[in-house]
Amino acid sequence: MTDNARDIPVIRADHLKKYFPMDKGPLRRSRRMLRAVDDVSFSIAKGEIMGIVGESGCGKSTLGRVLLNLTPATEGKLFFQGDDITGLNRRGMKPYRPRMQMIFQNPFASFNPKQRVGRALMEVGRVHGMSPDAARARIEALMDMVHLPAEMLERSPSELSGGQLQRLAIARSLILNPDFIVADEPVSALDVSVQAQILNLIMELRARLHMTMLFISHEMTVVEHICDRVAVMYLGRIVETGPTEALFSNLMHPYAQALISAIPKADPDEVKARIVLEGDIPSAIDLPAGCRFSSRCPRCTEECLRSEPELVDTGRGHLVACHHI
C-alpha cells in the first residue's frame, strides 16, 4: 500500500445534509423540512473510532444511516475509501455493502424471533456469496472472539439475554470482515452491568481486528472511554469536536458542558456544579435564526440571535462553534 493510500480516510463526509419533507403543498412540493442532519463534515481514518454524542433527536442515528447510504443524503458528498458513493442506488452500492456494516441499538429487534441465531448469521454469508463451509468457519471463529460457545448458534433469540444477543450482533457485523462499522448506541438497551462487558469487547476486537467505527451514543462517559475522537451534535449540527483527550480536558461549548455536568460523580461527597438548561428545545422543522442553541444558552447575546457560529479550531484539532469562545 502506498503512503497516499494510507492517508485516504475510510469515510469522509463533506457538508452532508439530510432533510425530511413534513407536508405537501400545491404540486406536491414540500413546504417544510425537518433538518435531521444539517451541514456536517468530518473524516474517519483507518483503525479509528469516532464518537457522536448528543441528546435523543439530535440527528445521530440519521447521520449513521446516511454514512452507510441506507438513507440518501439531501445535499453534500460522501466518500468511502476515496470513492464517491453519494447518491448511489442499490445496484451501485452492492460492491460496497460487504465492506460497510451496522450494529443496531436493540439486539432483540435485530434478530428474527422465529429463526435460530446460527441460521441468521449464515444468511449473511449466503447473501454475499460465501460458501457454506467458509461462512461456518468464519462464524465459529467469531463466536470464540465474542466469547460465546458455538452451541449457542442452535438457540432462538428468545432463549438468549440482551448481552448475548448483542455479542452475536457484533459477530454478525464482522462476518464479511468490513472496513467500516456504524455502532448505533450498541449498549443503551442493555443492563448497566452488561454495558461495560460489551464496551470492553468492542475495544478488544478493535485492537485485534483494527476496526474503523462510528460509535453513536447519548452518554458522554461512554464515548470518552472508547473513542479516539468525539463530535457533539445538537439539532443536526456538530457544535464541538476534537481528539477525546483534548476535548474532555477542556469542554468549551455550553451544550457540551451541560451534558458532562449531568453525569453523577462516583464520590457522593464531591461537590458538583450542575448546569441545568432552561427553555424548550427548538423544533428541527422551524429552527430559530442565528445559533440554534440560543434559546437554552446561558451565554446568549444579540450576536447569537443574529448569526449561526461556524466551527473554529481552538488548537490541537479541538473545534468549537460558539461566538463566545
Ligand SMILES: Nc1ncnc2c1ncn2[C@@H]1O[C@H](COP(=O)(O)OP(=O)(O)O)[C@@H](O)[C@H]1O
The other form holds:
Amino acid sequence: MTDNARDIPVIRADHLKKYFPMDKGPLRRSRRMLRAVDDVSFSIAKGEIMGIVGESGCGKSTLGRVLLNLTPATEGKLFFQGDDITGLNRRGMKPYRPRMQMIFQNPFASFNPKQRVGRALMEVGRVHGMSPDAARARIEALMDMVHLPAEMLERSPSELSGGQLQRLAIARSLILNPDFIVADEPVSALDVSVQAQILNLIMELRARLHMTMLFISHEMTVVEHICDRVAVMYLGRIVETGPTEALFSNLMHPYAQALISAIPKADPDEVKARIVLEGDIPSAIDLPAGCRFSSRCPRCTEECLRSEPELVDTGRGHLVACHHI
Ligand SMILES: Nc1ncnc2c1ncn2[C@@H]1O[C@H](COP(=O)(O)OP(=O)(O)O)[C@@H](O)[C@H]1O
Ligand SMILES: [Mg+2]
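Output block for the form predicted together with the named molecule, input the form predicted on its own:
All chains and molecules follow, beginning with the one already shown.
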C-alpha cells in the first residue's frame, strides 16, 4: 500500500443529509420533512472504530444505513475508500456490497429460524461466489475467533442464546473480510453480563483483524469503552465529537453532559451532580429555530434561539457545537 492509499479514509461523509417526506397522503400540501440526518460530516480511518451515541430517534440507524447506501442520502457526498459512491443504486453498489457489512441489534431477528446457522453462514459465501470449500474453511476459522465450537453450526437459532447468536452474527459479518462494518447497537438487546463479553470480543477481533467500524450505541459508557473516536448526535446532528479520551475527560456540550450524568454512579455524592434533561425531545419534523437542543438546555439564551451553532474545534480534534463554549 502506498502512503497515499493509507491516508484515504475508509469512509467519508461530507455534509450528509437524510430527510423523510412526511406527507404521504393525496393532498401533499406542506412537504414537511423529518430531518433524520441533517448535515453530518466525518471520516473513519482504516482500523479505527468510530462511535455514534445519542438517544433513541436521534438518527443513528439512519446514518448507518445511509453510509452503506442502503438508503440514498437526500444531500451530501459519500466516499468509500476514495471512490465517490453517492447515490449508487443496487447495481452500482454491487462491487462494494461485499466490502461493507452490518451487525444488527437483535440477533434473534437476524437469523432465519428455519435454517441451521451453518447454512446461513455458508449462504453468504455462496452469494458472493466463494467455493464451498473456501467458505467452510473461512467459517471454521471464524468460529474459532468468536470462541464458539464448530459443532454449533449444526444447530438452529432457537437452540442458541442471544450471546451465541450475536457471536455468530459477528462471524457472519467477517466471512467476506469486509473493509467496513456498521454495528448498530450490537449489545443493546443482550443481558448485561453478556454485553461485556461481546464488547470484549469486538475489541479482541479489532486487534487481530484491524477492522474499521462505525459503532452505534445509546450508551455513553459503551462507546467510551470500545471506540477510538466518538460523535454525540442530537436530532440528526453531531453536537460534539473527538478522540474518546479527549472527549470524555472534558465533555463540553450540555447534551453530552446530560447523557453521561444520567448514568447511575456508584458514589451517591456524585448522583447529586446529575443534570436532568428537561422538556420533551422535539420532533425532527418541526425543529426549533436556532440550536436544536435549546428547548431542553439549561444554558439556553437568546442567541441559542436565534442561530444554530456550528461545530468548532476546541483543540486536539475535539469539536463542539454550542454558543456557550
Ligand atoms: N423510513 C423512514 N421513514 C420515515 N421516518 C423514518 C424512517 N426511518 C427512520 N425515521 C425517523 O427518523 C428518525 C431517526 O430514526 P433512527 O435513525 O431509527 O434513530 P435511532 O437509530 O437513533 O434511534 C426518527 O424520528 C424516525 O422515526
Ligand atoms: Mg437505531
